[in-house]
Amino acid sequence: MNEGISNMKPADLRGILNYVPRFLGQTFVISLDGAILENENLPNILLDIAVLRSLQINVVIAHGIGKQISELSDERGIEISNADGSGVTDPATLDLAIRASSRASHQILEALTQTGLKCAITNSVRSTPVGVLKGVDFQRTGKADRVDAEFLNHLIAQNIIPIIQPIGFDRNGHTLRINSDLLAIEAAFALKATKTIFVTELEGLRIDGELKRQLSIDDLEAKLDDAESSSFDASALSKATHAHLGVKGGIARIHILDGNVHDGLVREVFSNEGVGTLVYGNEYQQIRQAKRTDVPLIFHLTSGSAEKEELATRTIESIENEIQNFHVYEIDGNLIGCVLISRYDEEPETAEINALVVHSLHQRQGAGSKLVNFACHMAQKEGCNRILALSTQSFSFFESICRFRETDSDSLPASRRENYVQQNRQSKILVKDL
């Protein structure tokens, strides 16, 4: 049994169950770097894959051979033209790549067999030579021309995990070497996979030295386009480039995960905060109108802040009565923040931000300001010319980040002013012109 899973708290297991309905029957392409196949944590990674399969998530494994081919080169005294499949592959390097690929695939096959899973090494990738680029003949380096999704889905339907080697075959059956990062993305495209997960020796993606837990495609693109910037280490550049390619091509989420972390794969997939870097498309983080099914989650989210006297206490019934005015912030289908936009009949030009809260794991990441900006936008769209916010502990956030200014109780609509006096919470009153 996977120790990490067995040691999980009930709350952790409930967190996993929140994701299960969303991922049921979906396909994840998991790319294992060659170095990870030599890592002592490999058995735990493959046990995590067994957990995914037990939850009826389809898995396809692609793998690299950079470490294996380099070791063979040293052992045999044969100089290689390129290790990762992105450069020139001469005949001697191709021969070592075939041998290294066989070794690496067997390691995965053996470890998955020990977990009780069925798997198969496939020849599902038809490739074509890269050819000559900028005057350089790439010789036996290839790129994926077609991934046989029908064949792979047939194996998946038989409860068999396909293993895709970084080796392809052209129309005439000749062997070509393929970069494994590109191969994983092409396989995900063909299978219409929900996720591609790169399991590496990197913590994730660092930009200008800072580890990014979440990275929008727009931010990633800006860094990749910045010719003057050396934002990424050389070891991370391929992952960054192919994550960009994947999300742009329609893969909703791409993860770069540290394969040294025990239970890292399960924690990355089944928790909001994750343990690596998530690259996501613009639709991944979104604010939407709340639904009745969100009431218990909103109550749970706001209750913690009410206990700290950050928010006024709200009952489930009061949330139900105002649910049409609540909006929620989601990450990966999980509610991590909310805001209530209140209106007043006696002053239709005035709105108020209420019940603004962001889960502690996602604070200081911009979710709160996005909720405030969204509330201001919605209020303005509905004809309001000002918006209020009352706060006991977050007034500096409203003033410095959201550009509200402090005012007094005379600025409150009559009904709200009466309620303010009755509550006697001594909240600071802030206002922003729209």
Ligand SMILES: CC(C)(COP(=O)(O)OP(=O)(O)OC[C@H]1O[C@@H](n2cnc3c(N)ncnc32)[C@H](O)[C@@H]1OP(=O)(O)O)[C@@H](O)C(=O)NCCC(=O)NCCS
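Positions refer to the first chain, counted from 1. Keep in mind that what you see is a predicted model, and the values were worked out from it rather than measured. Here the rigid core means the biggest group of C-alpha atoms that line up within 1.5 Å when the two forms are laid on top of each other. First, how it differs from the form predicted in complex with the named molecule.
After superposition on the rigid core, the Cα atom of E382 is displaced by 2 Å or more between these two forms. Once both forms are fitted on their rigid core, the CA atom of D74 lies less than 2 Å apart between these two forms. After superposition on the rigid core, the Cα of D90 moves by less than 2 Å between these two forms.
Okay, that's the form predicted on its own, but what's the structure of the form predicted in complex with the named molecule?
Left out here are the partners and the other molecules; the chain alone remains.
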């Protein structure tokens, strides 16, 4: 690293500006496998974490203890019921897990302190016992019941990196062992993290022998459904199932990173150079075609905006007639937005965005631009080369956020122009080439 710095010219620092805004203020949960904590590359990984912090990315570290617990078991001649926290944890294994965890957290504290970063081991996860599954009592194995995001964010605000151990406490203060992959995902959900990065000893995920650098959630799901995914070994299977769980639950990107690679973390985050496997969600997975049963909710959404003259008035009947051209945006099964994609017989290459609305409680969280991008994507797929939007009050949303440009009524298809003149709403006309 010192060699790297001495080779740098001050002008190279300008290049860093390209990276600064990229993930500013976002939260990444970085999960370090137990084996990685004993890897000689650990100081480099933690240095990469220091780089992320310096770019104002919020970092929370979770860690595993699989390797440490197996070592302790060998050292002490105590048999363990399970190493990775996914099986039964008997009292003897729990005892070793507590010791292994404190050893592992200490290794992180020590190495982070060397990089000049402040950090703290936290008690931020309330746990509940897994209980009895398929007739097997999992004893002291727990799952995350509640992650105290407020506490973790408070530490982050103080410039302290929180460390989460794979050990939790239930409401009565009993200690439970938690699988660290699950813990990282639960923490990412609670913190609304945009990434979870599993730092492992795996090269990445292999499918049918081929190392995948990028994997869509749909492809991963198909593989996991396929014959109990016999092609993944135990460690890869845990990463694959938890990456699936995480992306399905709304974490945009999950990386399974090869912790042996020098500078791997920074390279993967900023260049997607391929230092592991990136599992990514379908960015439109919250959007689906509308059904007849959605008509009352769409009416409710659009009529609210029509009252404020943001949208043209639509009757229940007109929504019913066009329901197949409506798409809706759902969060946790609740419909929070919609868009209507209209087409014109006389101009098949032109589409129009209509009835775009996001419920006021959910605005400014990206749903509106996602609906617009989705409409553009669908129109393009159907062979259109431009898409129109007519707006009275949201034209600057279309211009500045969605990159439409203003045009005049001559660009409207003939039937639309007629209707535009009749309605006399004086909407601005915007267009985007696809």
